[in-house]
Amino acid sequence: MKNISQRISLVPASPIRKLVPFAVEAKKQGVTVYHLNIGDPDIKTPDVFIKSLQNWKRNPISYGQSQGDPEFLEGLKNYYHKLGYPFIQIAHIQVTSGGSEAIGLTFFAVCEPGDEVLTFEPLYTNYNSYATIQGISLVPVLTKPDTGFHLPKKIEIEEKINKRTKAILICNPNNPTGTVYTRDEIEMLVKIAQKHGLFLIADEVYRDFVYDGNKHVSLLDYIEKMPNQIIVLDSMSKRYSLCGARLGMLISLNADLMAGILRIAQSRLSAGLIDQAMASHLMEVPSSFFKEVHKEYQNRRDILFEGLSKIPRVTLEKPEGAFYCIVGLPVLNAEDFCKWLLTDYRLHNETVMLAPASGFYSSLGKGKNEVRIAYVLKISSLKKAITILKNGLIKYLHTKNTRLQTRK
């Protein structure tokens, strides 16, 4: 009898989805669980694309191009055109699974196994399971509430580079701490990046959700003066709500990168042909949809920042774009105190889902008392969530101390 691998067992559970089954079983029991634990938007989907699946005529339903359906790759092509990229082309462009599925091309693609990447914690979770799953190794560079969660000095970052590492990795807008780099701070990895000979890979899911009247920049503003080493990750789910059509890209203007992707995308075959159909219609989309989703984000920012704000010993920073924030509870174990949420409170018979923010580090010990939450939530329904999580603190914070006291 052969033991599974070693290795397998060393991949992290997601800690957006590990508490799962406490939030079925309360539903069980009928309860009313407000998700604030994953990033799967509320605001309903273009119509463009409901009408294409219900004009759906094609049978037998085959398999779609390695690369990306023709009448998909061109609408992606002019999407990055509209945005002011005129030299992207089909050929600089990868359709995969999800943007999870272009992470994970991409680690394959730049790193041997035992190399390093390196990037900026708070993290999104799942850069540590494709790190570890390709056997690579990501070098964290902490950064800090106290500065909105933004780039430490140069210094600080370049200190961290040796011999292994191959690549900088960021998320911007940031996923899980809302943080929008700014200019200088996209131009100084540039130039780390050129100085060291290193790979930069910008994560830019959320480039539509900047608040304040500030501006996403993207890599993709530098990658004709460093076409062989810029590459950027995409994806449909979010700026459309797309999230179960599992639909990403990845960008690159290095032909020997995109050659090599494309024969890994050759052996999984295809993105899902019905997604990519549905998905071609994404140049129809009308701007007034971003306008008030825009408009909705930045309303459930205030709402979520000016609630928690109030609740005593809670401490978050104003999150400037994507839909998330990393929360600071007066508690030891975050963790605990999300499952008992779901196992042990209950406000009108209704309760919340939450992510235990420690597994967003790569850093053993970080992140203990932190959550993450996603306002992906009506108004109405994230009010009801704040005034649950700002009661349920008082509970458990009461039941812990009384467990203590019970014990000495």
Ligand SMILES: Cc1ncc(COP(=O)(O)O)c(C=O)c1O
Given for the second form:
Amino acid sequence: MKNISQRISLVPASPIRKLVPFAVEAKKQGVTVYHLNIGDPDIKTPDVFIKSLQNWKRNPISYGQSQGDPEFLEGLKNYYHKLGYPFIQIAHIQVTSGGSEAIGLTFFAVCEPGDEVLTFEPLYTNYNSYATIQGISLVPVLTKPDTGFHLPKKIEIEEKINKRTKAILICNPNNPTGTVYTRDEIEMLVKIAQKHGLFLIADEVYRDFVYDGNKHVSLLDYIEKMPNQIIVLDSMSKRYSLCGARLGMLISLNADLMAGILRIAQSRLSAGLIDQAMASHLMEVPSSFFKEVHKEYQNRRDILFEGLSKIPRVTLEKPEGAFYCIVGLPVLNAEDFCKWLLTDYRLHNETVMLAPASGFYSSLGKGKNEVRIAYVLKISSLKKAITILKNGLIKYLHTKNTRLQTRK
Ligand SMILES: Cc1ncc(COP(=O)(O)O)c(C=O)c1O
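Alright, leaving the form predicted alone aside, put up the form predicted together with the named molecule.
Okay, now the whole complex, with that chain kicking things off.
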């Protein structure tokens, strides 16, 4: 029998999901596991979407159109107009099965195998997966905790550009660091992309999650100036608590690129019709929903930051947006610690699940003593999770030291 492909073995397991079997086992034993590992919003989906599902009448449930359901596309167009981009037309929007599909489509649309996409690490782990699947090299420029993971100088970015570089990809607000880039930073990238003739891709799925009164700077501000180079990736998942609906979008004014992407979209037929019919009500979501959600996440961010900052030798920067942060721990191997929390540690029969951060770097060996935390838990649970993490860390360090001393 023939072997399965070698290339499939290169695709990394998700650092967010790979410890799931240990969490499942703990839960089977009756243990409560607080999930700080995944950004799946726990805030209730707006009623208008749920009602639309309850009123579903169409039978049979057919395929949708490949570009997207016309009513959903119309709703999206109105959304971008309201956001301040009245030039965006339906022809500039491709509906995708989650922002995830938009990432894969964009890589395919701008790169040949072997081409390079420059991005900033720590990075959203699935960029790595999609690049690997397509034989593209992700070239990371390191961002560091001491500068709040903001961008390095122009020269450090330009140093990584060569003739195989096709695009710069930025995630803003950033998963996993929570960094929100300033207008100066975005304009620096715009200038670099202009100078080197590169595509400039922004993943803006966390656009609405920006704290402390700061404003998100969208690449849509620059898309008319660089209509053929800028691509914006977006998603319904986080903004509307619709992760399970699997709906995202890709925005570009480049007609050739959009035509090519539509051809691929035709090969996968369509995104889910029921999901799109439901999501077409997006403009009916009351603004109070976003106000509440924003307030809740900023509160969670504050509680997490304050709680973790008090744990000795734990380091983190205050996240400016999204609902994640990278946390440095006084351990040699954060993955071992994360696993141990699930297999060996309980505080009043409860534990926490974290995501080891090494999978959020594409450079080998980076992030070994870091975890990524998603603060997607209600405040009472978040407080408990912080206490468990603190006590677990003390116990883990004690256990490891005892083991080391016994070995000596
Ligand atoms: C930065 C970023 N981009 C894209 C996605 C994809 O989300 P979805 O496929 O649910 O739209 C995620 C999901 O966590 C994300 O964090």
